[in-house]
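Just one chain follows, in the form predicted on its own, and it is written as structure tokens.
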Amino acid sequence: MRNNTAEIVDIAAQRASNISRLKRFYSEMILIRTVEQTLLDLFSEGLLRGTVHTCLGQEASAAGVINALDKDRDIVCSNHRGHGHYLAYCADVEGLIAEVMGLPQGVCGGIGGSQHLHRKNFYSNGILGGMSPIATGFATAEKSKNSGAVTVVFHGDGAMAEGAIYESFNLAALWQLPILFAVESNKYAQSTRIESEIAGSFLGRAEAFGLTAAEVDGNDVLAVNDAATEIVSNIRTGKGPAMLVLDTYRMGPHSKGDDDRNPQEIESHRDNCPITRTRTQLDADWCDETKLAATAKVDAVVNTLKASRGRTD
């Protein structure tokens, strides 16, 4: 009887912990989704310059992986589709939106724009696969300092056609660097389907260089966080570099409106997107309130920024 009671208590405690994590991740993901949709709206209004690559449908990758890190010392290297990574890292809504609007209140003074963000240990760049060598350099420096810091670099399946990534794999494995290569496999390289671009498997490519490799459902935020937490812990304790493949789907266009996919294909993925899936595990009223709060927060930021440039609705 005592064993059964203890087991029931453990199950209840685990469920409560999972609900708490799901609420935290849902709050982050709905904020990311709200900001990304707002950026597309601002582009339609002519208030953004340049391009905007959103991560609609990929929010679990950002929330799950970033929350497995020690944000005070670990390093995040993001890519051209990095708004979600940035918000999961620091929740700086105003700094991000102002930056993409080209305003001085932006995190980089409005100079970097959508693809070039920097705050503390967060860095992004728009060159496809270009952050992998930089991240490998960061990891080399952190290992030489014995800091215990782990570097995470994000890229998509399209970037897996870039040679610089494999050079990074080689050095990371050769020098046993504290680095995690997070591959957000959203099934498209711009408009090219993954089946028309990638031969073999991602895991096989990583293993060929001696990297530990794992694959997880990238729309299951708890699974992403659990896998990333374990891998980051292993890397931090000296078990070498690793790759984590996150199977997901890009719900939005490649950039702004350039999307030639069949709308029915996109709709077929809607119920499997991370926000929809997470919502089914939480109280609907709480989710609605959380969404309203995120919308109010983002709207307030946008209205303030519009006013600062002498333009209001």
Ligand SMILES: Cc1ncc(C[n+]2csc(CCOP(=O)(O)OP(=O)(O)O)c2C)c(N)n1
The other form holds:
Amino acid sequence: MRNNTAEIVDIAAQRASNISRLKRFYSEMILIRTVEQTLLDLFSEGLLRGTVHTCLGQEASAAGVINALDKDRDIVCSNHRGHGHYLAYCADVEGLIAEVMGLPQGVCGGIGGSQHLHRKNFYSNGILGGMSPIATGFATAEKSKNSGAVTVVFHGDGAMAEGAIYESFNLAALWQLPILFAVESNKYAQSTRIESEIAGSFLGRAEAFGLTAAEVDGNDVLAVNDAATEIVSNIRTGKGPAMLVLDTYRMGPHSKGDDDRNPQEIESHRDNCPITRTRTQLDADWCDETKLAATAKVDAVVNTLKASRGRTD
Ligand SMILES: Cc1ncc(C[n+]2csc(CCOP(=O)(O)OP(=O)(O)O)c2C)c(N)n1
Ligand SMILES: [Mg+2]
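What's the form predicted in complex with the named molecule like, now that we've got the form predicted on its own?
Whole complex next, starting from this chain.
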């Protein structure tokens, strides 16, 4: 009887903890989505410099993986689709939007733009696979300093066809570096389907190099966070480099207006989007309020930035 009671108390505590994590992740994911949709609107208004690659539909990778890190010391290396990673890392809405608008208030003074973001231990670069050797270098430095820091580098499935990534796997495994290769497999490289770009499997590649590897439903934010937390903890305690494959789907265009996928295919993924899925596990009114708060926050930032344009251009 006592055992049963203890079990029930454990289950209730676990549920409460999951709800609190889901709320935190939902808040972050809805903020990311609101910013991404706003950037697409700003692009249509002609207010952005260059293009944008949004992570609509992939918000769970950012929230789940980056919340498994120690943001005070760990390093995040991101790619061309990096706004969500950036916001999950530091929630700097103004610095990001201003950066993509090419304004001096941007986190890199408006010079780096969408694909070259840097703040504290966050770095991004639009060269496919290009961050992999850099991340491997960071991990080498952190290992030699004995800092206990873990480096995570995000790549898409298409980038997994780039050679630089395999040189990185080799050194990471050879030197047992504290690095996590996070593969956001959204099944497309621009308009090329994964079957036409990738031979073999990602897990098979990890195994060939001796990397620990796992694959999760990348739209299940708790599953992503659980897997990333366990892997990061293993890496931090010296168990060597790892790969985490996140199965997901891009709900928006590759960049802007360049989506030639079958609209029915995109529709078939709508209910599986991480935000929709998380919402079904939470109170709908709370979700609506959280979404309104995110919209108000982003609108206020955009209004301020628009008003500043005349003065700063
Ligand atoms: C070395 C290099 N080649 C080509 C490109 C142009 N390019 C930008 S994104 C992209 C597709 C990337 O696909 P994937 O890695 O799956 O990431 P996703 O866009 O799906 O997030 C390509 C070909 C590039 N940025 N860098
Ligand atoms: Mg892809």
